[in-house]
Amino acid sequence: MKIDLGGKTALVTGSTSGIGFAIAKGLAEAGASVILNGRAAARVDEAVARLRAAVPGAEVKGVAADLATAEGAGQCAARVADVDILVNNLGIFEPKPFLEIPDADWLRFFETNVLSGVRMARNYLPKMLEKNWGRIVFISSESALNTPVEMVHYGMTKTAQLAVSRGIAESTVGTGVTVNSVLPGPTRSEGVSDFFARMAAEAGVPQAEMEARFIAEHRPTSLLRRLASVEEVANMVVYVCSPQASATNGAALRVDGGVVKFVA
């Protein structure tokens, strides 16, 4: 299979680095223009500097605007005016126990993981129907299936953007235009991977154990038995994003490493 997407215009939000940068280079690697976004124009204009590097004539551009605000997703549809392409990548995750969590802080992650996508796609399907081709994707977790007891608000959040993906997907029929969900299990991005040295730090361990003892105590149920990679989550996401995909629709397609152990 030969995935083409030239000619097609992709917005990766949360894309300086980590699951969202890999998702970005591999639209970029299939032909698509690719616009990238973070909250700082230094990291920003750092994160296209490296893409254009690692994909040599890929047409990049980089959009710096804080999306878990209305404000920001203002800025960004004043500066990107269209897309074929969607990826709501965007997102946040703190492990807590859930007596700690404040109020404050399930606002804070449902304005970043949530309503940052409800933004973006309320802003630009409007014109993917108009050509009746785009693709919309909303990069959930196995934790919106499996809700994490460390981290109930952030599963909660995952659980959310599944509803809002299928809900989009409902007003699509009989278009060119899919909206889904992709649903990484654990993965090594950088953020994930910072969190892991940190606690092999405080544990006196080396990371390599302390992630295979997260996977064993945490995600027993995991066939993989280790963290996934950032581009095999991509993988799945750029194919979700072509056009051999046009009959994926509304659907939610897990890169869990079969963490979760129903098959519906």
The other form holds:
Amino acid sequence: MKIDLGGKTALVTGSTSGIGFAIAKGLAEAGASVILNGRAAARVDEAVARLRAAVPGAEVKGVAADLATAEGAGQCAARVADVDILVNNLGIFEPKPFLEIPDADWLRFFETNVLSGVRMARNYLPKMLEKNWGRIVFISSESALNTPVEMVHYGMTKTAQLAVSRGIAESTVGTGVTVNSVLPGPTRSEGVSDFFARMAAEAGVPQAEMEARFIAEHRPTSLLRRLASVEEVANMVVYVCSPQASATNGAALRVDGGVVKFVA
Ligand code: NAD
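In place of the form predicted alone, the structure of the form predicted in complex with ligand NAD is requested.
Let us now look at the entire complex, which starts with that chain.
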């Protein structure tokens, strides 16, 4: 199978690093014209240059906007009127015991991880339906299915994304537009790598040992037994965005290294 996204424009939210950057790179390698997003203009410019260098000849643009806010979503809509592919990747995580999570954190997590994608889908779905082709992908998590005790508020947002994406897919009946979720397992993005580096420094052990301990103690059902790479996650997303994935709609697709034990 050869994936050709030539002529398609893709917007990946929160894509100056991590899984988002890898998805943007994968889409660019498949021929899509790609729009990167982050909050700070300097970081977006740097990521655009990095992607252009990594995929020579790729058409890459950037839009700096804080998509965790309604204002940022409006700024993005004003600068990018139309896309064929929308990947709602932006997301934050922070371990915190349930009893210490205040209302403000619950609301911040909901707005950043869920409402951001809702706003973006509301922006771009109408034109996709008009053109009768489009792809919307929500980057959820295995935490959607296995709520993590160390961050219940994060798990809540990831489960909500499944409901939202399935619900939006219901309004694409009989069209060439699909709306799906992808559920990565623990993945070595910059954010996660920094997190393990800090934990390893505190415990006085090498980072690799800290990562192995995390998998053994917190994700003991992992079949992969290691963190996934960002490219492994991006490959699934590029496929879901491809013309070949036309019969996959309203689905929750796992790249979780087998962490989730049930099969349906
Ligand atoms: P990351 O922290 O490494 O990168 C997130 C990116 O989003 C960064 O470029 C950051 O600058 C940007 N960003 C943050 N807030 C923003 C905002 N308000 N507006 C615009 N950009 C913003 O994250 P990651 O680990 O690559 O995770 C990406 C997605 O994958 C998230 O939705 C996360 O929940 C999901 N996920 C990650 C893992 C994992 O183990 N890494 C596992 C499952 C799901």
